[in-house]
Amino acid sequence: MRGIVHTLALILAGQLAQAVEIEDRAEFGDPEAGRVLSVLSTTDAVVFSPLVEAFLAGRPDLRVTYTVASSQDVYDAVLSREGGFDLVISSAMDLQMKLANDGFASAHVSPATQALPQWARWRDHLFAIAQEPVVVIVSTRGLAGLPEPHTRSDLVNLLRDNPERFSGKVGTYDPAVSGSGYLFATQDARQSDSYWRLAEVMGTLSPRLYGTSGAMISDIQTGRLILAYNVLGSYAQALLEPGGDGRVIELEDFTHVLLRTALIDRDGDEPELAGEFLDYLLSDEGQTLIETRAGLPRINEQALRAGPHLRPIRLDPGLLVYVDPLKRQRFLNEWAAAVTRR
């Protein structure tokens, strides 16, 4: 069994070259294998490699190409019908729902998919493979005696009352460039009016805007940031040094839980193989590897019941509200007026 044969960073690949920027591509298995499963994903290849290698164990006739792109580029690749991918995995639930709702996903019914909770699947076309809290990270050194926030109201008060401490030291996603950041911001706005109060307070502090959770976490560790809002908890757990300065906070008024989802591309060449890999990801073995090797929390309804503040972002057509181009632009304009003062 071969591992990753090669990795090509920041390339433009095949027919996708005209429209979509590929961040990474990895190949697993025997390069001469006759059958090829093509996966398009927003999750780094190094994170998913243990799962792909376990799936391929004992299957010398099969190889997997694993392509990584941003959530928007993943969506555009499927929409353009130029990629030829079989399984599509993304952290942008709204864009995945749009693809599934518009007929770009094939139905898949199996014992593994039927075992998912209702909130973790949609019409046998879209399936959650991991659940990830969206958190706040603070630098305990940067707070230097100030109270840690436990709710958004606490956070508003903390930032408003200490502008000299937090000016230029608060980070969050830029929803105009990040699919996940746009999802989190719109879900915040749907959930509570307190988000706009928080956005306006952050806007007075010259916040730093980011395209990834990893960049925010890095700047917490270097001291460039004191607080980062709406960070993927799985990245925080993986990247923060144990016992270090960064502290993860799940806000008690509500903490969104992102569902990392997968769909079978309607126009893929290997829908049966895509279904097999999807079922493997949802199997007990696959879910165990997702949690222990990939560092992504497995689908766990009991964990949600134990944490009433944890609220999964629902897989339903409500996700489509802010995908509409006019509503998207209206939201981004309102967000920019509050946060960047444009």
Given for the second form:
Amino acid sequence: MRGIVHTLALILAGQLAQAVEIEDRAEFGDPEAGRVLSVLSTTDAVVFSPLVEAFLAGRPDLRVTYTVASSQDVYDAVLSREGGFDLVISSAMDLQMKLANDGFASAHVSPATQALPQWARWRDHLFAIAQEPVVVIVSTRGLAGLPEPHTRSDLVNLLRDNPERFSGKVGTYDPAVSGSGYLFATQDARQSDSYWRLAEVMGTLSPRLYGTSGAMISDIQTGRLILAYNVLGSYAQALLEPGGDGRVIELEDFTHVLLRTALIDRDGDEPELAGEFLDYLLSDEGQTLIETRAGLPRINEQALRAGPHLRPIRLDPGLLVYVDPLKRQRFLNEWAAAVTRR
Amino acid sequence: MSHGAQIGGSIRRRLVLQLLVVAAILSGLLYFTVRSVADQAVEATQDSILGSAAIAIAEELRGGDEALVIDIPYAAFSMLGAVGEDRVFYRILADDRTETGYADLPLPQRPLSGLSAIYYSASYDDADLRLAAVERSVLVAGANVRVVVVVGQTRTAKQAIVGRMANRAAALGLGFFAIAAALAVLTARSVLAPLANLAEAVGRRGPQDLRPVTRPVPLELVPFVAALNGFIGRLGVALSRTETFIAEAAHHIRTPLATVRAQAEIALRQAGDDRIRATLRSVIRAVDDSARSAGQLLDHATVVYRSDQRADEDIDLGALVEAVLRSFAPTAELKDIALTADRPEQPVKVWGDRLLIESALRNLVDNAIKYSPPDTEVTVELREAKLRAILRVLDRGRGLAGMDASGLTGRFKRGANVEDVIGSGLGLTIVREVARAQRGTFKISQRKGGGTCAELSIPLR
Ligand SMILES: Nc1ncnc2c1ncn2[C@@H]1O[C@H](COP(=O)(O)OP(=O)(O)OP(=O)(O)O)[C@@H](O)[C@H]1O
Ligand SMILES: [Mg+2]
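Alternate state requested, the form predicted together with its partner chain (shown: the form predicted alone):
Whole complex next, starting from this chain.
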């Protein structure tokens, strides 16, 4: 392992975009190397390090700065146009779409991007690098005696019929805090009416609200939660102890599939390098590493076809609707009214 | 094929060229029409989607006691992704104040209607946009608020579709042109076929065939055929007039000469004075000379005329030789010349004009007798060799004294060896013309052992 990993927790990076609250920062490769590729991402550095190291192998002239921030901060950093980042990877598809639509991404055409299925890219600007089902996790111990839910109506019935069991034991994303949570909630809301019923029912159970999937998963494992709704399946698979208590359920009425997307910042200094890294991520080798080492499912049309309940969130301008500030405010108000009963 | 005709352009080439020009123009028109229709159709499609999106947003506008409620439906933007991956921009204004969206998105120049969307093009953020705008009045807290919804989209997908259509249109145009070109060539050929048929039919005619052209021809060729028939008619008349003229001229010259000769002979018989007798003898000689010349001139003219108007037939040269020798028998006898034929028993057939060949043979035999001393032999030899019939007239006369055919076959050319022998110098000229008309050859040379050998060869039938 040539790369030296520096972890700088929660640093307000003065030399970088002011608005960005950096959660983590890692350096890969020779610190003396001439060219620097700067990646801004919502994905933890630990998850991505095998990929970056594989990319750097045999390229002593390069180093990579990997900065982790929340999806909103990632969005704001690109929006500020202060530069400093070359490749921007985020799980918030709507914000990425907004950036691409508003001209903050530069086009990149290569055999690797051309090979992507149509649903996995938007123009030559936004590219999916992984597809992650959005799932329900239950604690089998906590559920003891009750049937496992398979659809949202099952879920509604289960929660409604057992309020004493689930009260305070249900968790989901706080859409006001988490970009992914907001995306999942808005997509649910537009996909089915049962979502609002579910929200209402959860609201009666004083749900716990989270900012990350990881937190929900660990609370399932400690027994603080019986059920977590809208969790990134990839994290769940990786974090749940084998043979443990947590079970991952893909709801059969529909299960959204999140596309983790990358774009090349128009204001970056190394667009070519960003393109090369992007091509690497999309290459067979990169995709295999994403699946085996990063634990994120690779882009795979076959898998989608095999699961008819899997619905990839579409990369289309519809995503822009919930980014609209008025619409966002309206949705959050409605959501709060249903769930938090404030 | 052209037989000396001057070529001044080609109808077929001109026809093909003009058809090609027409096809090219039509192909071009096709291309531009398809292109512009595609352009309009795609623009109309994009407009209608933009309009639906704008209207869908306007439909969701709500008034109320407190504030204007704007709730953009997901489908409004989602449907904009249906045609292609174009960037989407929007702007919602209430009483000219931007409520949400892109605050600098251009507004339409024209007044808005509340009922249907209006469409316009503008440039925004370095991109060409197509935009739709609708206006709605919403009652908010008892006051009328004028809300304008603008939805715009870049035109990449439209350009891509139009580009694809244009490519297809170009292929269509090229295909159309290729087919038209092939058809043009075929058309030109079929249009010109009657002309080619006519030319072939006229060309195939025998030299004597001066009948008018009666085969049916297309309307457009009727004036040409009529003119041709008129020309053939005049030619026929002119030819028969020439024929008659030659015959009449021969008669008109020979008859008075014969009279003069007869008178001169009578006068010679009666004259006592030696000087007068000598004069009369030279008159008779001059008349003979003139008669000979006139005869040869007319023969020559006949041969030249017949060369163009040959009446070819199957001729047995053996029989012809016998006939000619028979006619010369008296002349030969006068000089005690043994006139013999040496020929194969079976007939030797050639395809030619009997009159021409006979005329040539007569002149050769005439020369052989004329330029030979009495008591010698003249032989006419007939042979078949290598697809040719060979006629040789052999004598033991004075020979050619080193002269050759080229010097002797010219018109009015006589050899230095003629002494007092009467002649006009046209005999061998006639032979040469005949040889040429029958696609044969003629040579004259010194014969081994003295005398002359004249050889005429004619292709066998
Ligand atoms: N058999 C022959 N022997 C010797 N000389 C000949 C013989 N045939 C032709 N010639 C020579 O060739 C010349 C040309 O012959 P040609 O027959 O054309 O004329 P011609 O006999 O003088 O006159 P005509 O027109 O009356 O026959 C003659 O003048 C003669 O000199
Ligand atoms: Mg002669």
